[in-house]
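Only one chain is shown below, in C-alpha cells, and it's the form predicted on its own.
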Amino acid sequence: MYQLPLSQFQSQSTPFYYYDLNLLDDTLRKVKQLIEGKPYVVHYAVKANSNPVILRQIAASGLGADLVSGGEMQVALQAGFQPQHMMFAGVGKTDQEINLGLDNDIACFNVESVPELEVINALAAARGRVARVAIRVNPDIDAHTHSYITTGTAANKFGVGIELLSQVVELAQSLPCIELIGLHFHIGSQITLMEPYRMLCERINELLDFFDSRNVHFKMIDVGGGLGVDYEHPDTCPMAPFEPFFDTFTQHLHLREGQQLHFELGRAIVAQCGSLIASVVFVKENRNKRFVILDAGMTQLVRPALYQAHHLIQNLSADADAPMVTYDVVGPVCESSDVFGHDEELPLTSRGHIFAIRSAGAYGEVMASQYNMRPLPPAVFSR
C-alpha cells in the first residue's frame, strides 16, 4: 500500500506539488522491462509534465520525447533527450517550430494535413535538408473517454481521414525533401479499456495490408498513447495497466519484418507519482452544505473544472478515529467551477489540516495558471 509522507509536508508552505521520484523510477523500470526484446520504442509525452527534474529523470531512463510545441522541444533538449528520439506532433506547427525541428534533425514530424506536409517540404528545401515524417491518420475510432480528450473520431480536428490517406501518402512520396517513414495514430486520453486499442490494431492491420498491395512500406508505426490511470485508487494502483496495454498490441497488431512500433505515453508515466498538497483555510457551513476551502484550486489543478474530472481527495492530518462527514471540497478562486469534489466523505476536518489531491503528476503543474494573480506553487521532491 502506497502512502504519502505527511511528516515531510508539515514544515512546507502550501500549496505545492509533491513528486515521488522513487515511484517514477519504478514506473520507468516497469515500462522498460515490458518492452525489452520487442521492436517497441516508448516516447514520453512532454505535455503531461515538463518539470525539469521530472524530464531529466525520464531522459536518463532512455525514453524518447513526444512533443507538441517548439517550447517542449527546447525543454526536452535541455533535459537531455536526444533529437534522434524526438517525435513532433500537433495540428498547428509554426514555421519557427518546424525550423527548430529541422535544425536539430529530430527523428520525425507527425504530419496532420496536406498544407503542413507542403510547408515542411518547402522549409526543409530552404535548409538543404530532408525531413522525416509520419502521416497522422484519423482512424475514426471512439475511445469512449471525455469528449474534450477524444482525438480519433471523424469529428475531431486531428489527422488525415482514412479516405484521403492514399492520396496524402502518394504526395509525400513525391516531395523531394520529405522522407515518409511511417503512420501515426492517437485515439484519445485516459483510456482504461483495451477494446479501443484492439480496434485500432485491426484498423492498422487493414491499412498495412492495403499499402503492402501497392508496394508501399513503412519503417515504423506510431500508435500514440492515451493509457489511463486509476484516479480513485492511487495507493493500491500506483501504476497504469502497462501489461495489458502492451500485450494488446503484441497480440493484435501484425507488424512487418523490421518494422518498429512507437508509443507516446505521458499520463501513464507521471500521473501517480505526483500530488497537489494544500491546507484547509476555512471549514464553512451554508444551509445544508459543508465546505472545505483549500488554499489550492483550479489555478493549481484545472482538470476538475475543465473536464469534470475527479481526483482522490485525502485529509492527511485527520485522526484515525475521526467521524466521517460530507463536504464539498473547493478552492479559493472566484469561479463557481473551482471545485475539487462534491459530497466527499472525509474525516472531520479543521482549519490547518493538510489535504492531498492525488494523481496530479500529469496535467497539474504543466497547466497551472496565475489567474486571480495567484502565484505558481513550487515543486517538492521525495529526494
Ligand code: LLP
Given for the second form:
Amino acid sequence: MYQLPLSQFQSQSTPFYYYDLNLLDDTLRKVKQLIEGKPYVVHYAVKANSNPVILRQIAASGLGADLVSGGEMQVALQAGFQPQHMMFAGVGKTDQEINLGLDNDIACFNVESVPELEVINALAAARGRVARVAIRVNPDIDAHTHSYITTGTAANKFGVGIELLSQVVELAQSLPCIELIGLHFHIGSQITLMEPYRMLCERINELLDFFDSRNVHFKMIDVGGGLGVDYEHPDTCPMAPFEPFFDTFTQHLHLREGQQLHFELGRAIVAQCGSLIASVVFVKENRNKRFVILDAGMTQLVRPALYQAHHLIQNLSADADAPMVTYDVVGPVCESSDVFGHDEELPLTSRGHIFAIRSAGAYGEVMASQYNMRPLPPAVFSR
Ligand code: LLP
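If the structure you just shared is the form predicted on its own, then what does the corresponding form predicted together with this ligand look like?
The complete assembly is shown below, putting the previous chain first.
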C-alpha cells in the first residue's frame, strides 16, 4: 500500500532519507481515533525525528510535544506546537533551557531530581512565575529491551527512586513557585510486549493509592512512550500495535476522577514512514564472503552500529527473477561496526543498484553525524 517510488529515487543523488507522509498521516489518524473520548493526551517525542516537515504534520494533527532540550523546544515552536501542549523532560536541563520553558509558559517540566526541582523553583521565582512540574519516578521495571534503551530500572540515571518519592513530592508541594501536577514514568524503548506496561500500571495504581491515603492528588499521570514497531515487516505491519497498547492502560490503570493520562510516543509515530535510500558503490568478494558496499553507513543511520539493531534491507533495482545471493551489507565508514546486515539474502546485486534500509524514520536522521567529514543526509518526501 505504501510503495517506495524507485523512479523518483533514480533522479536524486543518494544517500537520503525518504518519508512517506501518507503513512505518517494514517498513523496520526489512527492514534487520534484510538484516544478519542478518553482522558488521554499524546505528546510526540520530538527526539525521534525533528525534521521540520515531519514536525509540522504532527503539530497540525493536534498532538503535543515531548521535549528534551531547548533546541527541541525551538524547533517545536517553529513547527507550530503550542507551549500549552509541551512537556520538557531530561536529566540535565540547563538554566538557559529552563528559562526558555518558563518564558514560553510550557505545560510541564518533568523533573528528575531534587536539585533540579530547587533550581526550577528559584528560576521561576526570579521571573515571577509558577512552574508546573511532574516528578519522574523510576518505577524499577525491566522492559526487557536492549540495555542501552532500558530506562526504568533502579540501576540507571533516570528519575527519582520510589523510596524517595514521598519526600520529593512533599518538597515540591512546599516550594512556592512550583505547582506539582503529576507523576511521570518511562520504562524504555522498542517495547513490543504489553506485559511491562501492565506491570507499570500496577506500580502506578499502588502509588496512587498511597498518595490518596495522604490526600495528595495528581491532575495527570504520564506513562512515557516506548511502544515498539516491527522492524522485520514494515510492509505488512506499517502500524505499531496501538490498540493493545492503549487497551492495556484502559484495562489496568485506575485513573482517578478528572485525571488525565499522558503518553509520549516517538518511534511508534515515525519509524515506519522513513527509509534510508542508498546506492551500491561496489560489490566486493573476499575469499568466502561477498560484500555490498553502500554510499550510506553508520553516519547516516547509527542504530545497527550502536544497538546491534536490524533494519530490513531491500534491493529496489534488482530484476524480479534475479538469483538470491548472501551478502554482508556495509557502509563506507572506517569502522568495523559500520555494518547494516550480516549474511543478508538479497537478489544478485550490482554497482549502482538502489537500496532501501527500512523503518528508519525514528532515531535515524536525528542521530546522523558528520564523522569522516561525510555530509548530513537530506530528506525527500512523498508529496
Ligand atoms: N519519553 C521519554 C522520557 C524518553 O526517554 C523517550 C525515549 C521517549 C519518551 C520516546 O520513546 P519512544 O516512544 O520513541 O520509544 N535512540 C534509541 C532510542 C532512545 C530512546 C530514548 N528515550 C533507538 O534508536 O532505539
